[in-house]
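As a starting point, one isolated chain is supplied in structure tokens, in the form predicted alone.
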Amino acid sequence: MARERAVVSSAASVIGWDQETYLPDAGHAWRADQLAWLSEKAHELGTSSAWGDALAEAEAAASAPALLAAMRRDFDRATKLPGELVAREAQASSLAKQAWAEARKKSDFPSFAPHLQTLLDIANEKADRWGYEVEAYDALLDTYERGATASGIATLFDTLRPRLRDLAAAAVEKSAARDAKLPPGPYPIEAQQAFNAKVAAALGFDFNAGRIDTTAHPFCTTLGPRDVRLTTRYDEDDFTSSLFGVMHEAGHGLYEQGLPGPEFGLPSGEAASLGIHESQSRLWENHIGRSWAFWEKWLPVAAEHFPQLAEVELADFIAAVHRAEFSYIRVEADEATYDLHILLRFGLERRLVSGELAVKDVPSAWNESFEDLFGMLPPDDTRGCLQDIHWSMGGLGYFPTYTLGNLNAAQLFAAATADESIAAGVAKGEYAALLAWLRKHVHSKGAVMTPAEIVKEATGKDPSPEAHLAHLTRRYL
């Protein structure tokens, strides 16, 4: 049954990924149907009596107790929302991605707010249904991080955000101090893909088991238990926008490759969180692809691509990589001024959430809340409140997961790098010692310990932004 379920999901999945990459505009209302269908059968075999009564055998012959325990909490979860919801959900999201697409485009917020009002409708009937103690978000942010809480999430923001707040100005004074910049493109689409492909590779990441597409918001995909996905997009200005896109989701692909393939479908072959899955893209890109090791090994290569560069010297390029600036765009921040970002959309998804903050007020609400983190307006909605897919994929509650993760990354690289030989490896750019830690300390546990579990016993710490914060000061101040 668990075999049965997961084809039907990963159909899904695979309709999904050729939406967002290959799909011509006339085709989107008929695979918002598709994607209905699959998603309301996989419900259906997830939540059948046949289902709940092997899982009741299996739990009184008291096996696998950790897999059993979170089997029922998927379970019981599940059924309390109707086939008819997800399907609804499933349909509206496909539609609402059509829709964002093309009002991020015109900066026509007004064109997307009723597809945003019918998927924050979904989200309060899920929660409804699902339950829960204080908030509605707190049933809405444990679908991605299970164990958080909206109140936890934000005492962790209130304490960071003063740190952050003047971490980030002096990471851009000092910055705006040196103005150092990349060579001028342009920077080839063609030789960007070749590049970038390497680097994956050296990672460790699997291209017989994946592949790198295009699309006009970076994610990774996974199709199947020996198939996952990856994409990014191209800028002929930057080529380092591509490429961080493509470390970053190739974090994401490693950790899926890296799940125990024959469990696929069940907890124990599933990724644990968003927040343990961001720790593995962010710990790639940033304490990997910015670091100074990296590009004394990639620079020399990169220059064989981009003739541009071959005259640059490390000292400059790092100090570009490096950059900080208060910037509109998330998926484009550097390291000192990302969580900005994510504490902004944190506190109006809660606001939207709880019903305080109306839809049609979200640009306003929006400009307002981004002038007083970051001193500057967004000049229109498309850099503005539709820069982002998440919304319009119904997942309201994944933003805080960002931040989760940048503190789980920091945490558990210095754990891995305390080990003299893996720091040694990363020193000269050898990374499989450092993948296979990853392997046995957070990849190979699945979902079937919580996230704080998999965190504490890799690290011998509970989870804590102090390293974090400690690897933000060493880099920019």
Given for the second form:
2 protein chains.
Amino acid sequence: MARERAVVSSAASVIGWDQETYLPDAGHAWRADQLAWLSEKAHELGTSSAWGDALAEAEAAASAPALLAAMRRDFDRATKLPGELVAREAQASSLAKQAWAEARKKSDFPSFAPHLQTLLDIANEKADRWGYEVEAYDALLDTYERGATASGIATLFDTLRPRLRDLAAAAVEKSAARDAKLPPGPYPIEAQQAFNAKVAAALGFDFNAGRIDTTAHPFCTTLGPRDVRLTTRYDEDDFTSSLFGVMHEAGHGLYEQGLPGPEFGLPSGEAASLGIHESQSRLWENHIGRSWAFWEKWLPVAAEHFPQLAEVELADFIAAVHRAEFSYIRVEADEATYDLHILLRFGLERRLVSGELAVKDVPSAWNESFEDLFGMLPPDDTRGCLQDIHWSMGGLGYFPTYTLGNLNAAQLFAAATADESIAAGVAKGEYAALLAWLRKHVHSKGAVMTPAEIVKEATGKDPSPEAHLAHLTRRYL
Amino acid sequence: MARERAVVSSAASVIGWDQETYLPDAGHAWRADQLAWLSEKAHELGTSSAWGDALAEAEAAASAPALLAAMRRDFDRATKLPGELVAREAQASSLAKQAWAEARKKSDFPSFAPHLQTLLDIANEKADRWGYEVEAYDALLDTYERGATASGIATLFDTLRPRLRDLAAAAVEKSAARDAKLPPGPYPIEAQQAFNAKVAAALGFDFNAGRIDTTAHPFCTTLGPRDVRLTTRYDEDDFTSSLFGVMHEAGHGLYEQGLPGPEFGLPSGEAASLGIHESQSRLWENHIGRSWAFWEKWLPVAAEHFPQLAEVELADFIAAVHRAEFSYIRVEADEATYDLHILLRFGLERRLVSGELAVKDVPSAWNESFEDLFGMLPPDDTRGCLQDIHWSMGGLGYFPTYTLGNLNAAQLFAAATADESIAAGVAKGEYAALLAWLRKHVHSKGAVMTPAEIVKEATGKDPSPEAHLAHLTRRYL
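Having gone through the form predicted alone, I am curious about the other one (the form predicted in complex with a further copy of the same chain); can you provide its structure?
Below: every chain and molecule of the assembly, starting with the one above.
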């Protein structure tokens, strides 16, 4: 039964992937119907009384209690939502995604607002049905990060805010003084594709069970236990944009490829949370991809693909890669300023869900908060509140997991490289031992333990921001 | 209910399209499960007692009797197959397609044989459940060409065989004497893509509701009422290979885009038959794409994309396009020899279904029959009995519709261009009037009438091979 549900929900993933990559414009309306139907069926399968009975029977037999508890939790949450609501959300978000893409092009928030309102109403309806102790946002957050609460995140972010602001300001100032830049383009797209594929394979991404395509908004999705799709986008003036994108998505992909395949569709074969997922992408993107050791090995290879790099000194190249500046777009932000973008979004969406902030006021609230954190105003909503796809997917409660991912990445990487043989491999640009450590301590765990338990068991410490702040300080100051 | 079934079966089409275009190797097993599940669900929806009751009620009210008769026929055929059989066939053919692709690479028929046996057994099981008067092949053929019978096709093909063999032999001899060839390559793939897209748009293909991708075996599939996907493959030594492929698939695509969209999922919104479908692809590929008038307009445009064409004389170019020769591969065959490939396949598969020919003897039977018709022996099974995807999809009974399509194309094109304004447009390379005629007389008809009725109503004559033979004689002799 778990297998059948996995077959159906992965079929929905195939169709969702095609929507992002290849669907012609006129095909969106019908596509929304296809997604709605499949989402409702997957939901029906996961909430059927047959499933409930089988679960109760297994619980009575009391084998594998942790796995059963995770399944019970998923089942109880799913059964609280009627199939009609699941289908309605799938359809609304499929249409909202298209509306968002159009609105973003034209910086036209009002054309997207009714879609956001619909999805916000659906999110609140879901939260009400799931139930919560303190605020509706908790119920939404729990979908992405089991055990996390809005007040817990708010406390963490309040601690981080002053330290991150100071760190970012100092990094930006230092970087501006040096003003390091990559040699000018063009970096032809085909050469970028060839180089990126080499790097992804070197990290351990299995192209026999995955591929890379092109989309407006990069992502990673799993269409079956041996079918993991990464996407990226290309900037002919800067090859590192697609490269770091691919390393990021490959980090997600390595996690998916490392989950126990035969358990696909069960909590034991699923990612633990978005905060753990993001720790894997950030680890490979930032702790590996933006490191000296990585570029010692890969800069000469890059120069074979991009002749303009032939004369570049490693120190100058690294300075360009570590450039820090305040910018409008989250996905293009450097490590030093990235988390400020998340603090902003968490604040806004928590107020949206509570009703304190009205949809129509999102652009002005965004700009006010942005000016407060970054000291500048977005020139338009395209570079402001319309830049991210998440709300158009109904993903309220999703954003804070990015910063949790950054914190986890630093803590896990520090723990892994405390092992000298792993550190020695990383120093030589060889990643098999690091990947094996992640496979053992993270990937193979599935979603049976909570995210915090996984981090604690892997690193010996409770999750904390210290490793991340230490990493940023070392790298930028 | 018809709409829901259409949503589900089109979701299966999306997933099938991805299998052909982008699925990584390791993903096939899971993909087969996805296709099996969706096929079974679509079947369940189309055979539900609720559907049957609604149909009976509408029949009693006696509105739209022709549409209802078509729906009744589809319903009765579908309910004769258990869902388990439908899922089993979808899964077997998904796996067989992958096995066939491997076997074709290595000319390894024995590795494909067990898959073919499975699909042949399933085909016979289906025929038995559907029932038939004379032979099982009739029941299979009826899936693709309503009202056709094996003995009717055999009589037609027996009449055609001697005339086609004489015509082909004369055309090949004449063509060999002239020995016209295109200038050598390379014709870069990107230039081919740009040129093909221009031509497809000029025929009327709507890229807002469709696209072109690359596959080993070109096809056209409809993923929703406004989402039609064409595929092609590229030969850097011969740009006409992908071009005529695209014109062929665009012919299918124009038909799909011209079906009544709001009727999607009902017989009134479906293609009438494969023989009618193929008439559209052949009409655009051969009657338009291989004509003098077409190249008068498009050769100068082609020369902008492929500089080596700049000095080519139109007469020499046309002679190369009209080159006729005996060759091993059906999809690369010219018009003069194409139907001989079909005659061969029909003969073999009719004997396969009746049990007169064993699966293991397919290669030798193929080669014997090929030598008889073409006067030469295929050098291997890759260029012999393993060349086509159809049997690996369970498509026994499919092949004869190609020749029916050729006959229909010639008859429809002759009838359309009997209108002077359409003929004048075609002579100038303008196709709006021709497309409008096809929309009115063929596309808008859906699948309510039989294929033969559509041809008769559009052309004023019963379907006959005379227009096709006259066309070939004019073009080649």
